[in-house]
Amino acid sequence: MATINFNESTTSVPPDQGALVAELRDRLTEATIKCSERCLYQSAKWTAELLDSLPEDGDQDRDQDAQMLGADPPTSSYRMLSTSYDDPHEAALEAKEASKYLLAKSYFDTKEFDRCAAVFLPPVIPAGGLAVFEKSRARTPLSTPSKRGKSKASDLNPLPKLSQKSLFLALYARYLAGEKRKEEESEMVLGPADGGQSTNREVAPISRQLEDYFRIRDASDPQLKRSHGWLEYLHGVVLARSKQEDLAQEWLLRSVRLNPYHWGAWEEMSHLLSSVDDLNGQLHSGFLPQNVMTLIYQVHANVDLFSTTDSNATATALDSLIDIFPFSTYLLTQQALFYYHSKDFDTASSIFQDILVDHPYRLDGLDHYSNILYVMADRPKLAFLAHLATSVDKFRPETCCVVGNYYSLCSHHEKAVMYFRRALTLDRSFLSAWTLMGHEYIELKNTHAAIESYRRAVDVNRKDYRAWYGLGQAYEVLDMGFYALFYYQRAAGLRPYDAKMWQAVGSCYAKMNRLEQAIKALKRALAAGTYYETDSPAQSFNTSVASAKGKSTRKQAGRKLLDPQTLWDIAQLYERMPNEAEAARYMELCLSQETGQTMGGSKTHKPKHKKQQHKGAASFTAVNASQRDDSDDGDGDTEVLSDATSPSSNATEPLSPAGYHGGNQGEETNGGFGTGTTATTSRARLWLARYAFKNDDLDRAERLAEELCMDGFEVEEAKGLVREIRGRREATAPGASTPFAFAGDET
């Protein structure tokens, strides 16, 4: 097959696009049919949608013309692809079992899973212990392990001689029967008896049977020429449910090598990844097939891991895939999620809106779209989305999350919790509902319920940084600093370029009086803040209830401002050490954010400005490699503080206190933009005025205090400081005139 050649940084599509599309059409058709035959309906839907997204073939018109002229119509590929035509032995077994297979599949489609499995496998005693059949002595129940020591090699396999297709359907039906019983045994979501400890009792017997089956089969077929990859996938699934993740990953890798167009195996394998390093290890191991599915898997895993380490390569890969599948709703959804995690909410929202216009009955991924609209505080669109989703299917988890987000935005938190509970009743593994319900419980001051919700979210997906961050918030409310610090560190490890994570870590260290570690964490927050081109660092944790409610407007130019609040916090920590000289340095840097001069001054041009931003991001990548090591130097602020020693100029006309808008008003000042006068910068100005007064620099202290009187922040304290300054001057210069009253003084 034509392959797509890709590496760490570049992705190239073969020049022969027509041959590639034709090959993909055949492969995806085959995968869709085989997944449907094995009742893997989600995988069949995914491959069918991808198949339908391929560009139209010009041969279809010629086929229609041939039919009109009386020529023979093209033969259907169903009969050719529905059997193992390349394996005569399997084909013979499938032909022999055809009638039974149709019966078993009909039972599966009506959700009679135990009855489906009993068509091919010996039935086991029901859970109540009452057998309605006479158990044959020659058969061993599946739940009873066989005695291995006394049996021959031919008797090790307790399964009857079946084709791989029939065996897969029977074991898969038994696995789903166990999942169904597990759901029936579960109590109400977060109810008094809901411990989240229900297990699938069929997992262990299925795993033992498959181990025996593979042991016998590998002995007779060491090169795996007769393996189709379906049973390997099922073995990987049951091992993953048994928490044997390394072994499960090995079997899933074997499955995708044998059957690369089965998306369910790729998706299950992505759930086992814990970091980008694991993904890179897989990509460089040489075990993955070299075709388009590996590229789709790489994009899916990078988006799922919230990876920002190589965003350019991910964007390039997405563009290449969309060129091949121009109408794929899955790839467009991944592109929207990519922009969502990069905090480009406007672009992500527009992509979701286009998908919704073209596919108004598609509910997949609408929970993410509702999260974006929630962060943007776009209440009318969120209301429309809730009405649309409810009219399509009100009993889908995605619909419940959309409605819950709408009620949360309206501050109806009890109703929001009700809908998130409903989503979890429909699907307990629905990650968004657990995390969002934790946010709502934080709003309702129900900290213990919030902690349990976040814990369940982490159980579903350990890579969800929002759940780890929520746990840190909850334990911080309970004044359990060590627990909060642990969870904040986990969130920062998953989201190293999010300043919000490092600010939380620094806050915990500061409360523990571990000032050096707190300063290191806050410096990393500064470096992380220059990585994202966002309006405000407050929007980093984008689905948190504490996120900014204002509508996000993404800037095209790179943001080189530093967060004044973080600079203020670092200065305060240095003052506590005590190190007033370093504290004054950071106060100066905080004050200079009003005009945005510190990242290159008035001589900095925009192209060079953007180049320095990428350099700063690269230096922070090196700093982040040692994020858990408390013995590092913590000098990750070398570049962001390169111009911090220059004194700040007088404050210009105040801008909007919201900060970080970067509009025309800021661009007219020294070729850049600033925050304008804010409460934080005014506090820094007051601190510097007192510091100058303490060091007998009365002229600068008086100038800073008078600026405060005009700024409108800390006015009374500034007036008192001006009186102290003039009183000291009177004391040192007896002949000086009486000080006049300054503007705004009522006395």
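Numbering follows the first chain given and starts at 1. Keep in mind that this is a model prediction, so the values were computed, not measured. By rigid core we mean the largest C-alpha set that fits within 1.5 Å across both forms. First, how it differs from the form predicted together with the partner chain.
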Second form
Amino acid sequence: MATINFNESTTSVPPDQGALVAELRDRLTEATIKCSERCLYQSAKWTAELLDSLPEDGDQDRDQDAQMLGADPPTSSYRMLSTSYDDPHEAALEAKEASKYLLAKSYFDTKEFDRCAAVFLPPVIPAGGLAVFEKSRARTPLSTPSKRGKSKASDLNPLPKLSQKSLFLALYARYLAGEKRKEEESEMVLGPADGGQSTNREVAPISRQLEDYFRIRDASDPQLKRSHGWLEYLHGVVLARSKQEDLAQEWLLRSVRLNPYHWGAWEEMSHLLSSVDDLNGQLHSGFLPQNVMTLIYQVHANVDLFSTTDSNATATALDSLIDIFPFSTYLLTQQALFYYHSKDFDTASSIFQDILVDHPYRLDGLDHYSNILYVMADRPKLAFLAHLATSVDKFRPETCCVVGNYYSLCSHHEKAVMYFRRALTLDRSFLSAWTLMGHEYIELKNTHAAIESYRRAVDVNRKDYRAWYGLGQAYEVLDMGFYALFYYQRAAGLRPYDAKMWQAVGSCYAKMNRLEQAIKALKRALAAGTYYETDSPAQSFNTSVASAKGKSTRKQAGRKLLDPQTLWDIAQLYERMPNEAEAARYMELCLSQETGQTMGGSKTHKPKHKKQQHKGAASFTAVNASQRDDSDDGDGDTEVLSDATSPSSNATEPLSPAGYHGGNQGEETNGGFGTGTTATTSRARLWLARYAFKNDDLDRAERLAEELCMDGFEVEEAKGLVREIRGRREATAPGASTPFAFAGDET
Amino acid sequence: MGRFLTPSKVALLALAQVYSKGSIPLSGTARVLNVLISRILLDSKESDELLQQQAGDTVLDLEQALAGQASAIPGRTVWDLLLKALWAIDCADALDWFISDTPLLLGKTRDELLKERDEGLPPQPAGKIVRTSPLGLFIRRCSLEYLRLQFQDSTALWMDFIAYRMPSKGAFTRKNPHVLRSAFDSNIADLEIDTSNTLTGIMFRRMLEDVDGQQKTYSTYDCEKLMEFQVSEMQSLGGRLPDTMKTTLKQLARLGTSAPKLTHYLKFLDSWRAGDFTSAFDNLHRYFDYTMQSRDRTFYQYALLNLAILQADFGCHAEAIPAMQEAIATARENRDTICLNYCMSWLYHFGRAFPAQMQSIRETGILGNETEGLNFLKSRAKEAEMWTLLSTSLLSEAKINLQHGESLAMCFENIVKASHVNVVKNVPNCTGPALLMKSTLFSRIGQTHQAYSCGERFLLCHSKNAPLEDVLKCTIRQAALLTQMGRVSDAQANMAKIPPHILKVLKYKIYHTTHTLILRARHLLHRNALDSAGQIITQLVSQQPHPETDTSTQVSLLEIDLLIRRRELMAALDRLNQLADKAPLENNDVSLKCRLLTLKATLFAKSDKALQGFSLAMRAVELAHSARILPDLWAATLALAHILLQSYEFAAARDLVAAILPQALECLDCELVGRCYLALADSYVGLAGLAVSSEDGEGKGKENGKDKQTQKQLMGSAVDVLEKAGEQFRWIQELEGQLEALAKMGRIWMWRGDAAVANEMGEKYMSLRKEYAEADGC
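Mind giving me the form predicted together with the partner chain, seeing as the form predicted on its own was just shown?
Full assembly next; the chain just shown is listed first.
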């Protein structure tokens, strides 16, 4: 659907690229001016940037087209655009209020929000002042509570007759005043008062007023001819703050339909999306206007949702958008983020680097760049970036995030926390700082603080899988399996193609002794791992302890890989089911990862949390519980099993997960033909040797054990095993020949 | 400005790294370590310049220090290796790695060793630098301070480092071509942009701002060290800020960074010394306002102490004393012995200098009388182990002994005690004052050459560590002694030789000027240029009261001398009486008393009322004798001789003068000796006259020839003696004395009937007079 939509919007592009650009320029200019008139600074900035990124040519010629759209020829485009030229009624109102509006705007600009609101709106306190309050208290038992009061208030206190612009400004100022008070109430970041429970007290009255306002206006103007979309936007925002999200979405949709070039509304709408399905539903619904903004919105939402399902569509959409806006830093950033989410870090970082060189003063989005550099463990660049950001402005949340990431990469976690806190003090809704701070608290073993940070991140944005995953991790540390499982599932739901999520889910199930589900989850992880064709876990989540050190090479594997560790885990789980045959199959599969036929195998680096080693100790009882993920698991299952059933079918190639003893060593020894002997595969070999021994396949057992001795892993165990085998052989050999003549494959 | 780390410290770390890698041959180790340690241990106060240089060491200074030191790698010097280490740091992150890795150079702690042994771990490789060595401490401190840096501070360090090593770029690229990618940051090279890009403009804004500059980077630590050093220098020596330090302070101000609070104190001291009372007052208050809260110790007593000293120095005695009393009370309350002792000592010295102001103190009895006060101070100083205070107290005691005319042995004992303390407890800045005291003592017992050599010793050997005031006083004393010996031009040269940094202090400048004027006035009086001398003396008198009572007395004596030479004897007597009335209040010195008595006797002698002065002269002699003030004793005796001469007791006079002459010669006081010779000549002539008059009266022809013979002999001796007197007076350019000698000689030649010689004498007389008049008159 996304592509269809894209096509629709592009159909309007081809006729005349120039005309389109000219129209866009006009629209964007108008939007910028109107946004700044309404003190929507961020939207104004966004639009202006987009406007500036349009190609330069043919500016003057296109004015003709603009005039065709506009009613009268403008002498100065600003004048033309600033007044509501198509609505004489509004224009008259605005003209009447001009002086008051200027006053209000100047108050707004000096951040005196209450004063700004008071210019247009009557004071909130009822006419009687405090006397009313006392009276009502005196007769509390008599007075009917809130309902009557509310209706009365709305009756008594209607909005004055104002132009939409002034009304918007006034209400918006009131809203911001509430936000400011809310922030002041919560005091220090993660302090006692900062529980996220303080609310914006202005939201409810504003929402009520707007409701009344719209009821009256819609009645008088059913076609919405006179609506400009701003108040609708505000209503949407206010509703979203009071958690009435469906309603909010409705109003925001209405707003973008009326005023598609107001980016704030789109952004707000994308915040309300909870999944790709929501987005697709929205795109299908046909409520969205058909223009370039929808396309940008679609891209933005897709990137925001880490959606990788229709990555091609997003990529093409991005490309075509960049064709229209060749210099748009916003779009370039989105593109870089897109590559980042699809694990193409090199491209992402090179895009960011170009943006950096061209716009050195621009700090927006640099936190993402620092995340990329973090994942790439590129300390020098990260230091450089931090230096640059600090030189530009050291008190911007982005800067603090960059510096925090740098310190985190240097393992100075206390300092990192300090900088993330600073970022949050500057902007509490700065999502990535909450998540990253959570990671740092995990590193500092302060699990409770970590949980709180993650929780705040999730409250700000429910689509942040890293925060969900972090929550899961924290609860796992606290041994609260059910909670951990829940959060891991949320993370996996957001990122179904990330092996790490599924591994976490699997390990959680295993911990709770729900082995079948654990196995399913792990198989899903295997499938996901092959989907990305690279070892995603280390990179998808930038707080892995082991990955903080040594730079592992991040070349893409040419072929699909199976992760031996996961295979080993699955085998372990099967063993505990107990289903030794399956376990043996997976062990063989694990072993076969090191003896592939292809040359120059990829090198991967697989850090694991140590706890995964220990989790197998649990005893097993099969727990059957129908899970939401079951159907998904099914897919993964068959996929993997088709691979797994043919362990010798050369579907795999040498894989050397750098084990616990440092990745670099493994990589170096791994240069040539399938010698990817690692701790994991060695353990698999030992297990297989024991298994063979138990099944009296002494030759195979001996061969495996000797291999082990040669490889130098688990030598003591292997030697013991060899002795045991020889002992058994000597005990049985004099009597008869070996009972099982399976030695055929060896000879 | 960073707290501790500066680029030069990073360079030292790099040098430490080179050193610990063993790439320095054994023979060069000492030199490299010397370079390191002399820059690490700022506490060892070698000298002012070294410290300043270290605070802002440039990379080229290091090159100088290390140049030519071969390393273990053939063909490379230590400097090359260091450069390589410095330029290997190619981005901010590399600097981070570098500093974070420096603790690896250190050896293991005891705990680590124990743990290793107990757990049987294989020995981990570790550095060789002992953790507790100065170098080890330095490395640990550096890495700790780095850890404490905020991010922007570490980037500032990085940028400073780039600027710091830039001068060595040429040297590095010469040896290692094609290695260097960017002189700034390798990331810039990665981005493939040059330094003119906006990006670099943003990042290195700080460096672009002081592009002009050989601007040295200071850390707060360095600054504090530097200022502490300056303050202690200024406090112990009493000088002003040297110019280099002033430029440094200006630089700091221009950097706009927060300078340490001590800056205000430095400014206070400086403006105090410069005589700028308002600024000093202002800065003192500012300093204590800023530091009152920031330290855990209360400094109120110190604030008061400083305030009191300041006020006293600017002549507000009435306010200084209550302030000091409060300081003492506060110090007692806070049990701050050191401060208390300082206060007491100051109060004591203040009391000595201005006894008149001390009425209230004496009434409260804080210090008791003088000796009690001194004993108290001595015991307190010993208790608190304040050796400087002990030494100065002992010297003060010696001084009191002298002034009271007590036993010489006691004086010497006290001086020796002080010297002992100086040597045993290593108090170098009191050695000079002890010598000065000794010099005074020697000159009192007439051993002028000893006194002079003590002074020379002080100036030659100990002037560097001694308080500037003492150096100045000693120089002036030496000049006075030289004048007295008749080496006038040497004396003037000596006065001109005083180092300019002493004269930058207003108080010393005034002191110096006053004494130069006194010497000059005395010289002019000798030359009989009375008008010029009168002018100078009027100037000096108009400046009364001088901060030192000693100076005032000298001026008054000059004034009296002038009056005498002008033959205004009545006025001179009045002035003398005034002085005598005032003296016991201000200056309770036996010597002065003695001199006044002598002077009065001389005055009576001059006004032909010699007998009136007899008892005065006797008293003076007695006093000087009992106090063993030999020069005064000889002067008093001479006065006595004059009285005897006037009363025709020529024989007694001759005997008296002949008896004191050898001792007077020992005093090396030309004027005294000259007057002695004159007196002797007078006595000879008188004796000769007696011989003749007896012949006239009795007319014994036999004896006549013999008497004539005796008379001639006596007259001959008189001429000899007169010649000697003339010689002495010539040395000190005493015109009147010379003329007197010549006139008397002319008379004798006339009497002998040798008119030619007499005439010659007359001509000499006239020409000498003319010569002097010409030299001075124009």
